[in-house]
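Only one chain comes next, encoded as structure tokens, the form predicted alone.
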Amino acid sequence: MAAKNILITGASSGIGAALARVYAAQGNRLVLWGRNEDSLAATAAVCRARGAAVETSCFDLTDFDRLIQALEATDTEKPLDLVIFNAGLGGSMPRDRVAQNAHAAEKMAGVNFTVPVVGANLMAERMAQRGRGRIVLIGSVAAFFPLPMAPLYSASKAGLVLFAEALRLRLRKSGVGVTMVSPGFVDTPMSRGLKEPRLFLITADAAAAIIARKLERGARHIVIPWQFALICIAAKLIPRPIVRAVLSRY
């Protein structure tokens, strides 16, 4: 396999961490960016004893020219083969609250869609030029669903969804590939703060070689585990009506 050059945002913990596990290899060159200045070194440590050119940053991704200015920097120097938005914020909603704070919803919107759009479109007309290239959106099965007790979490990874789709078929002419990943739940520090019941758990590790097995091949739409992935096409036949009155339930 050639060697690549990867950015991959949320390399602190989680799928992120695990992805740059799995692409540490000898020769491949890891740009991690995490909000965890210690857990992102030792996710670097790891990398570098596997091989691998590493470089950090921790920085404020909702600091949009900072994003952008690091973005174009980064590929620059040395341009990406694949870029993987993972960086994320969730958590349901206490049941004593009628809607999520405002400015912890802002926050989460920055996050969860704003970030990778504004990453995604910059990458997407710099890898056009080359001819080549892989842009990864990392959202969540919660896009399938409209889930009351985390209407924004849901919201937002919906919105990615549909923005990966529509870059797809932007790009179809130019070499670049986008991918959409929807995971359900993944054993991280993220889905272990949620009270609701984690169903068809998998570990981190075992969610990234899934992943990068099925970007090899150029997939379009990534759902893990598989569990899920019957549960979204069951989902589309189910009527709306039916599925609000189950979810109203939570």
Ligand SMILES: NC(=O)c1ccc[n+]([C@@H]2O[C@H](COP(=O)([O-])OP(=O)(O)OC[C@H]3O[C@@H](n4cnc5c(N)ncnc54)[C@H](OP(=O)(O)O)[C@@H]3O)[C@@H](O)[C@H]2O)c1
Given for the second form:
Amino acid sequence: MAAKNILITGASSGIGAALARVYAAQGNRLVLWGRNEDSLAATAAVCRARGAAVETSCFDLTDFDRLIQALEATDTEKPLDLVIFNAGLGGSMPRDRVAQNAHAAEKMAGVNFTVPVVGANLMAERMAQRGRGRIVLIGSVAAFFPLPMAPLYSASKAGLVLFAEALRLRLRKSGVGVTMVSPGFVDTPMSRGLKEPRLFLITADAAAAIIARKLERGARHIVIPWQFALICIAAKLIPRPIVRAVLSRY
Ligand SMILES: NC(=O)c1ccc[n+]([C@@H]2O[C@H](COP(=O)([O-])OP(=O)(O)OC[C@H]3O[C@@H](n4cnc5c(N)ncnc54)[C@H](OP(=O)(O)O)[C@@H]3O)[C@@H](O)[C@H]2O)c1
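Starting from the form predicted alone, produce the coordinates for the form predicted together with the named molecule.
Below is the entire complex, every chain and molecule, led by the chain shown above.
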């Protein structure tokens, strides 16, 4: 594994915690961010037991001054090889309401879109100056469907897909890689709260293992599990009015 100095957001739970465990090897330095101190400490303890040097920090990523300051300080102290913007907020809409509460909507838009975009933008500049590094954005297969049960969630993740594609073009001669990860259903606290059936469900550990393996090969876009990769290809081929007609049943 080439990457040595790794930052993961949302490492206190689910996919982020599983990614931390995958990268917790002797010689690696992990910088793990989350909000819940106990959960983050539990992830850190497992990673230290596996031989990694671990630093943790608990703060709300939508405190943008703190986010920018923390990224700059972490990268200045020891240049980051791999930054995984994983933290996210999910959940589907209650059926008895048309729209999300305004503050919940602001929070979701911030955590799912603005935080990774602001963070990736900052890291792109620093990594390009060094001529190396990889930025990873954890999106969702929800990005490829206009989900009436989660309009803001699917839109926030769709925005990340276009951002990743454009940033990759911008960085094409810089030596810096950009990887978009689009998971289907992964068994974490986030998906356990959903009312919809969790098709092709995989564990967070399985998801993290696939992501790490494909990142090692320099993948640009990782869709997991493979069944959703096929569904996403099909969705691009099916005329949009048919996709809308099917989804409008919700
Ligand atoms: N699970 C799925 O089926 C699934 C499917 C597609 C995409 N994804 C994406 O995968 C990523 C990880 O999700 P998950 O399933 O692992 O969810 P999770 O278990 O709920 O974990 C979410 C993580 O994000 C952190 N987080 C949320 N809001 C934050 C904020 N304002 N500031 C700092 N940290 C914040 C949480 O921190 P605390 O817990 O400490 O508050 C937690 O560590 C998300 O981007 C999600 O959209 C998940």
